[in-house]
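In structure tokens, one chain follows: the form predicted alone.
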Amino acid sequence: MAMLDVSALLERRLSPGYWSLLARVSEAAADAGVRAYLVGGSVRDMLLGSAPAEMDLAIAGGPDDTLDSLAARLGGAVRSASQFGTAMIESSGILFDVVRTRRESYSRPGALPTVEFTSSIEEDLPRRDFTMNAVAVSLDRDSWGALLDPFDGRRDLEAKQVRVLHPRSFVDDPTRILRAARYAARLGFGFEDETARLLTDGLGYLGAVSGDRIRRELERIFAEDRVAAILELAEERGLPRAIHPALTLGGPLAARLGDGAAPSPAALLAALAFHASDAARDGLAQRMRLVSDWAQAVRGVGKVKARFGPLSRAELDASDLYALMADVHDGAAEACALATDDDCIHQRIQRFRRDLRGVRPILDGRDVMALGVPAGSPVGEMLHALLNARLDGLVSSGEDEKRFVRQRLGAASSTPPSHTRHSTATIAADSKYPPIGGHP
């Protein structure tokens, strides 16, 4: 069956940039006896009539140091490559992904596949995920521009659905369930019949995925502009508790990401714990061999929702919510505004977040000695209350703050003999401008 050409739609679509690197590859593989393709998502844009914004190429046949000898032909360098025969290749500042055709094969559900490379483009598309996604475009000299579509994406793409290329395609690699919610929502589309039914029927196989894959298909999903439609299908179809319990899109946090919110990935995960008892959100921490900013995250949600009364009350002045919210972790506050069904906690959080975060005073603990402050503990008492006098507007400038020390300098030796048995630092606590310096 004669091959569509698609040579002509190559040049529409394709950046100056894009084209020329194509054109290298050609002759680079010509060179060294292989022949290249023009793969997967960048060949789905090109068919839907975007502009590819990657490229994905792939390498039929060569020895195993193909990949490294394709580099050198272009004068670039590999920049990363992996056992599984896939590489990020530099050439001319533009960074693409190559890999060497081959076959898959998986233990078990879930596993990571057993690869065997091969020297044919055919062999190579039915282990893809979608029909989609299992197109190919010939950059062979003599076949420039020839579209292999075996499984007829095409159809597919025309129709608008998402459909697996086998019965088992879910259940051999899970993490499809989560790319067929992310490609579904991102272009408008629904699920095949069947396609949807293998979905439902391979959530379970969820949990036989390594918290590592999972965490890198959920920052995949948080990156989409359409991040907000990719959550609310999966859970439609109950995607995030199949990865975990602790796991649901709550009305607010939907809300609010429809409306343009564009938090950090982290802090996302930690918005679709929010609902989740902090044990909850403990064992998923693990599930998902959280770390860093992640773990501090998920972990920091029940510590900010401790503080939600206080948060709520009628008057808060600045200091006193920075004092709430100064020891929290930002994810943790950002998740928290973002889950939360209450307006009133949403902006104070907010406003922390966006005001108050990083105020310091302007004088440091040499410039309050300078003034007269003792060295020890009066220096941090000192510099507490210069603080809140710049949270709460008491204080705008040096000479403000300067003027502020002074008097509480003054406040103190004007102090009598003590009526309380109070310490210094203890008065710190009682009150948010104490007299520094004094005796007990």
Contents of the next structure:
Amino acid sequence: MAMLDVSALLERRLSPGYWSLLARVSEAAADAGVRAYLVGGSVRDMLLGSAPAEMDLAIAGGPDDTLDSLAARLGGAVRSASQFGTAMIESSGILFDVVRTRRESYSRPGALPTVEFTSSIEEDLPRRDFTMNAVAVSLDRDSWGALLDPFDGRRDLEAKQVRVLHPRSFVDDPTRILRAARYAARLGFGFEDETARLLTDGLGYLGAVSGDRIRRELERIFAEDRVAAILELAEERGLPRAIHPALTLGGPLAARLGDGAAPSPAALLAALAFHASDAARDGLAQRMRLVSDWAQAVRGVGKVKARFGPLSRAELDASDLYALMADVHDGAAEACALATDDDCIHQRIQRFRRDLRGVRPILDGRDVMALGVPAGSPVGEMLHALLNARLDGLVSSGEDEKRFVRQRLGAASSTPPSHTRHSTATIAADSKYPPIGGHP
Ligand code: CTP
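Next block: the form predicted in complex with cytidine-5'-triphosphate, after the form predicted alone:
What follows is the whole complex; the chain from before opens it.
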């Protein structure tokens, strides 16, 4: 088979650093008696006309310690490695992924593959997900720059379509369904017809995939620039609810993802579970074996939604908003801000997160005691009142705070609670600023 020579493309697309690294890999592989290939996403990106975001290499042949000896020959080091013949190697400040060529088989849908090393790239490419990724470029001295494209990935790149290599692809590895949506929306591609049908047929197998693997794929989706487009495509194809019935993309969520800083992944998952019941969100957390931030964000959504009534009140002082949100996990707060269709609530939660959450009084417990507040619970009450006063803009400087404390101590010892509105001039007691018992 005549092979296309893409050495000029390699030279054009790669930075000088990457280029010379590949030249050294080529030498090192020849010395070690193995063959090296640039493979997968790096080749795809170059064929698409962009510089590859990362370097993926495959090594064919050699004994079990091939990757270690390759790293040593490159004057580099293995940064992380797995027993599955994959490693991250660092050389001259460049980190790249290396795999030993392998065949894979699946004992059941969604299971991790059984790996068997082979010494040929031709046997490795057919295990891959899509035609556009089942491509390699030889780094061999004798065939440097030869493109291996056994499934005609280039044709699909030109036709802008995602195509699986064989009908069982999504059944073997249903995480490829999420990958398909990620690539399609990232690249502005469609699904080849048969692939689209297989994708729909494969949705039922997503339930067989471990929570950890699903979460890793979601993290990759959430980290993409075009996350909104990916989620829209996923929703259109029924992916979220196939992962778990609690998940749907609805309301203004997709539109909001375009604005501002990218949300945390935990918040994004929780936002996708916004419309579900507390029980369903709990089920999702268990299904996906969520821990730490992810679990707290998903499980915290119900608490925030239960406060939507007061959060949408016409009159809401900053201190009221703070009281409603202070005990909420930030991921849950962000999720609700992203997913609610009530703009007022959206604004208020974002205001809390941006402007209020970090507010603290200038004075501390020692300072207020020095001003005459008795030790014990009055100190906490005074600090709380000071915080509210600062949130509501009643104090700004440290002097204001001292004045505030003195006034309240005076008010507590001399006047019964009055219900006039507070001001900087006189801080009267009301429910938000109850008298703080100084002297009985
Ligand atoms: N792969 C696969 N099935 C999966 C995951 C990966 O066949 N479930 C193959 C693909 O051929 C892919 C390669 O392994 O090209 C490396 O995986 P990954 O690093 O996830 O893919 P990239 O194409 O590098 O993805 P990206 O562009 O998002 O970095």
